[in-house]
Amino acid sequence: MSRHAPLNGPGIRPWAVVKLGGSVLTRKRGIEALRPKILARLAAEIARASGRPLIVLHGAGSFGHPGARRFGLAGPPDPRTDRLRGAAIVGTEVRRLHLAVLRALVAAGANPVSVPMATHTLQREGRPVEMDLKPFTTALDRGAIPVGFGDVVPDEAWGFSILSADTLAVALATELRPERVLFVSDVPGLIAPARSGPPRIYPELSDATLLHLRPGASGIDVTGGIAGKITAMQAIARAGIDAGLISGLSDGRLARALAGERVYGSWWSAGSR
């Protein structure tokens, strides 16, 4: 069980934690092959929504998952690999794409403030067991977007280990008890067992949907890939807040997702199991 740090005060509440998936801001497939005009697009769209105070998480994709799996940096040390050249080499990538979203969210207008979790989370076999979230409401508190990220971070018993931005979701939206939370990935949601026709996908979902999960075969994803997803969901519905998870690929989508609007997606309630 991870403890938070002690917030002082409510602060301003977030609307919306929306957490931007390394599927869809990289070719997952390639080697920090980034989608300049995919970034560019949602990071508009977002400015458009920053009246409302709002926390921005993303992913690693091409940028973090090849070395993280490369290294081992997902499950218990392994003698064969050198963990901690793996943890810089992986921390100095993520940065790289880190650096490019802050970069495209200012050329949309907005005004990010870089939240790095390494300096602010402790973890003891891959789970946090200390997290401070006071830098995203001291940013909040300020008129910013604070920006946060899947990284490697310290761990009491692995040396390091990664804290994907899908953990850092829950933990937010636990504590700071957001409108919703946005999940914006390459895909319209959670798409259900294939069928004659078009794909389809869940348009709501429960625990009763888990069942239906399958490994995703497209790239390569260290930290849970859809399901990992679907189950966050389903940890921040039970804490009361709406979940969606949405394409990032449909111009406008996360406008009005950001609006207020439930939009195509797949959505897990508040509440609801």
Ligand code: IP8
Second form
Amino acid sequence: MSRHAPLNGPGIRPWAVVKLGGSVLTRKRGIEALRPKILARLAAEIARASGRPLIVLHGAGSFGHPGARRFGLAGPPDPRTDRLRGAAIVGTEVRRLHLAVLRALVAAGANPVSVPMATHTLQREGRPVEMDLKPFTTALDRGAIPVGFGDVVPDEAWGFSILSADTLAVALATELRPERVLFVSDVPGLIAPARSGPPRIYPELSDATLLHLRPGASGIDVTGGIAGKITAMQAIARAGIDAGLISGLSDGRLARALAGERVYGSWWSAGSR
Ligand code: IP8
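Would you mind giving the form predicted together with the named molecule, to go alongside the form predicted alone above?
Below, the chain from earlier opens the complete complex, with every other chain and molecule after it.
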């Protein structure tokens, strides 16, 4: 990304950026299929940590990826598809999920403030060229939890394109320097390839781990699935910030990670390669 709007003043630094993956909030093989109990529990775990300044992001899951694929929004325009129509439909569907996330946080006693990046981002050929992160610091400074999400955003070459919340997590980590970035998923970490025996995760990630990655098979994901997440974690670690990939299906794991524990999961330690 080439430009970020300057952030004035020291402001409140977030302690953590938490990205709730679409894989854990929704059933990715379905269409607009929310997992309300999991969302409510994760919202409660976030609300309990609200003493610490947090930024929450969420993915699109089955609210965004099937439509984004149908209308080809993650790639260059195709004259056979109505891209503007696709942007309108997918943008609306991700906002339905966003509203559910905001409502769950409010119900849990937290004070979320919506930060829709479509009005604060410009992309070119699917990559951010301008991103204004100020609304996140403005909300943090007022004691709120800013909540951003993967979205359909304006694109100066393609009309509209997809901004993943993983990309947003990297930009926020680099600019605002939280203590850690947590990717909350439906897997316990990065699962190591194994021919037999129980699944094993890589507890520590490094550049060498990337060589073992295989394409994932869980539902539709136009923004790179687990490989995209690991690449985002690499960029975050390179910026000097710890990044963890943890399960959101395991009761209390997010709460413990937000209390500072290095919980079971795959971690890419700050600065390590
Ligand atoms: O689930 C993707 O965001 P992500 C956004 O964070 C859309 O990668 C609209 C597919």
